[in-house]
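As structure tokens, one chain now follows by itself in the form predicted alone.
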Amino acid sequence: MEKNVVNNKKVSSGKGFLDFLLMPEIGVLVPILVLCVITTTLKPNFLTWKYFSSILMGCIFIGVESIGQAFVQISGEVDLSVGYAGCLSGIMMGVACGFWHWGLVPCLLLSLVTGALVGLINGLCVCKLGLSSWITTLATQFICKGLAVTISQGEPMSITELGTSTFNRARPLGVSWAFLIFLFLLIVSDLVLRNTKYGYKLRAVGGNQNAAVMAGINADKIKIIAFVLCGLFAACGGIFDVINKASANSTFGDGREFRTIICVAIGGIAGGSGSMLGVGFGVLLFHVLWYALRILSVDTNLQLVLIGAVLVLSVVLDIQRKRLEARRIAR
């Protein structure tokens, strides 16, 4: 009898450890640790707080837009406009400051409304007109880019009169206020995804939309909200860009949509599955790799090759993790 109890404890502890290893977040954390160990061995100053804090602060801009991308991709769609939606939102902040002389709060609200509007248009086109999210968001990407260049006439737009320099220079806990805001948004988004009805419905729609509709879930509404959230987070990225540079520029956000897709994929996000914590680790892995290659003076072209290889490897590992999890459940 005692032997059975001991064996049961061993099995349960073994399963608990296996559950821990099969967590998507752990699959991302391991390569981060490996990269840090290898890079620190070659360059001992890599893991000093002064250097690593710059890596953390570099995560802000792609990171906050990756949160929005994650909402859309969990719903089973994709948003290619996220980079230039943020850019246009930043440009509108520059217009409100430089031409209309609005205060800080109205400027921020206008920027957020711009991002939300882009997201709403994407959502309506995909859900109500039945267009592909790839085509729709690619089109809105070009529209946002064209509007940003046209409105700004290709010139930077200063926001110095908003008085954001103090906010930008502050270093609470050795990082910036923008990073702490990004971390707060990441945690809140993770809680929404895990603990709210919307998070449950979003996973259901992304996992099997037909089954979700049969269960009484309004799939169109869920997806439209996801696109609007993506637009809002894109606007946050644009706001951080503008505050960081003290000006709005039509070049901000260039190529960011693909970086967010990479970070979201590394973080284990797929239709109906994934967590925002995984997205955070995905963003961190991307930037640790990027900074590690730079500090090791790896050729720029080779950097792109290695980043692409890491993306493929991370997806393969995630597929293997899901297969192991499926086998364990089947037993």
The other form holds:
Amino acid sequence: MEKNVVNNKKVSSGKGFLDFLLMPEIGVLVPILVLCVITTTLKPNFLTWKYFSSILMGCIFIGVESIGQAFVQISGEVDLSVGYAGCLSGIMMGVACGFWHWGLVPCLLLSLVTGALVGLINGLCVCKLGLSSWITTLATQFICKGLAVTISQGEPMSITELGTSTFNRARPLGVSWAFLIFLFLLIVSDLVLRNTKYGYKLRAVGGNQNAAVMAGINADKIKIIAFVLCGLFAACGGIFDVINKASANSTFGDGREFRTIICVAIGGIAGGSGSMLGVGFGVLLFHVLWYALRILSVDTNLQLVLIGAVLVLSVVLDIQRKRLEARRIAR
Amino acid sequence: MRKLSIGQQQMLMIARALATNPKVLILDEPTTSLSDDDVEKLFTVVRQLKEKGTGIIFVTHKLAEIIELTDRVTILRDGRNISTFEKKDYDTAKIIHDMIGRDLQNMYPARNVPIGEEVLRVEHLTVAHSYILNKNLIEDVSFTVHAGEVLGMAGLVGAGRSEVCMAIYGMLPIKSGKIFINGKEFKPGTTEKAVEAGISMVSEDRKVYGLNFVWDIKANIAISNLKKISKGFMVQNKRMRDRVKPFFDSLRIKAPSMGTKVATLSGGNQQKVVIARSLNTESHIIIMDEPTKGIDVGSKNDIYNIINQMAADGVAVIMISSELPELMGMSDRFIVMSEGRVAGELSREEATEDTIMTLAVAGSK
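Based on the form predicted alone presented above, generate the structure block for the form predicted together with the partner chain.
In what comes next, the whole complex appears, and the chain from above leads the way.
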């Protein structure tokens, strides 16, 4: 009996710090710091606010689409259509502005509706027709890409009428408005996932769909909402692109689906678990690495190799962290 | 390999263990997935090995197996060695006492609950087979359940007992038939609708349909009724704790705290969490499909007491069980199913193992 008490004490005294280290978000923060230190030693101008703020502002496109990807992946599915759903949404915005001369708000709404519609189609195919999300979203990816090129006829469309240049140039708090919007969306998403009824149900479905259904949760509804949210966030990515470049182009968003999958994986999202804060750090790590490789003028092809290696490494670390956590619980 | 039945696979595993010619063979719950026939075969093999001089450690929670097969029994509870008996000293009551750590007054506690109004009425329920055309899984099933009553559903495995309940709960599409809850027609669709209408179900397959193993006890119980613990969209952690605490205490879930991950619990305690999740819905109809499958004697007794408490609270309980003594000990009334149909209905007085099995095997013919 006495031995037991001593053991308990030992565990609890080391608990605070170990708990902190075992938080999934912190696990991602460590490689970010390591990367920054290494790159700064080699290129001292890496860790200046000028450069770092450009990393932050560069995050938002993949970042906002990663939020959507995370919603879908927590429910246990995947969305390969994010990149081109965003692209198509951007094209629709370009059309509404350049050809129909709509105002800013209707343009944005049309763009968001387009993204939501793509998400709805994905969700209905996966949940109601029982298709695999890999196949469904691969198909909608092609459809979106085809539509985007057809509608734009492969030409960039100017949106200068909307007068977004002051929005782009402004630097509140040292970063762009777009970055602050992204940060706001990230924080709200984190709250939604962590604390709302929908967040609980989404994690329940991702953790064990059958158990969630037995508990009286309409898993199809929850998943379809996740796909629609993903479509909306994809549209946000598209809108950021269009506003940032003051034009809509069918080449935007190419290959972004896999980058969001990488960010979400680094962020520690798996069916039923993970947090949006983790996704934010995943996005940051991905971009810090990317910019670091660029400033160190690493060969483009070698960059891909290194990014792949970091992905594997981060997932391995995440598995190790979970094992450690499980061992502590078992004790 | 896949073509072998589970029983044959089990035999193969034992054969593989024997190939190394061991001096001691450890069998950990070897009979849980075996049919009675295969259990007999396994016992024969074990006895032959014993003759040849192999020492055998046979881990089981089934009392009958201990008495039939073993020469000496050691009882472990909560990681401690409780007691050891020689075959000549075997005493069922003593063994059960040591297994659960207290005296079991009677396995099936008596219940004295007045039976109330009719709560659920099922009329001519028919469910089509999911992939065989023109074949019905369930055909023309009708029955009623009253408040405070435990309806026992008997029948062989595959007679369609679970399917009837899953159809009512909205997990299988209904071909024809009507369901009335408190006299009002209820059209099943999703489990969400069923829970809103006041039905809850505990599945027989705890691994697949049971719990979210990523989560702790608290969240697993709370998830079935988030409305009660949230304000607007937001779930409030304090109210979640307050809501779950009474279930955690009254069901005697054995865990350090409500924050314990369910993956670390024993089968019996996991089952209690599943039942707590059902109770949390405040349903007035609760379906229990094999609620004591694969759990220890003490937890079984606890679950019988929980079922009695439900009935006392006026809940209509439907209980499916393949263990006849358990079903007969717990139910007020029985329907016996055979090949997707109701083969007969029996009152508590009429029900014996004979009458139930005759109906279950013979069917309605």
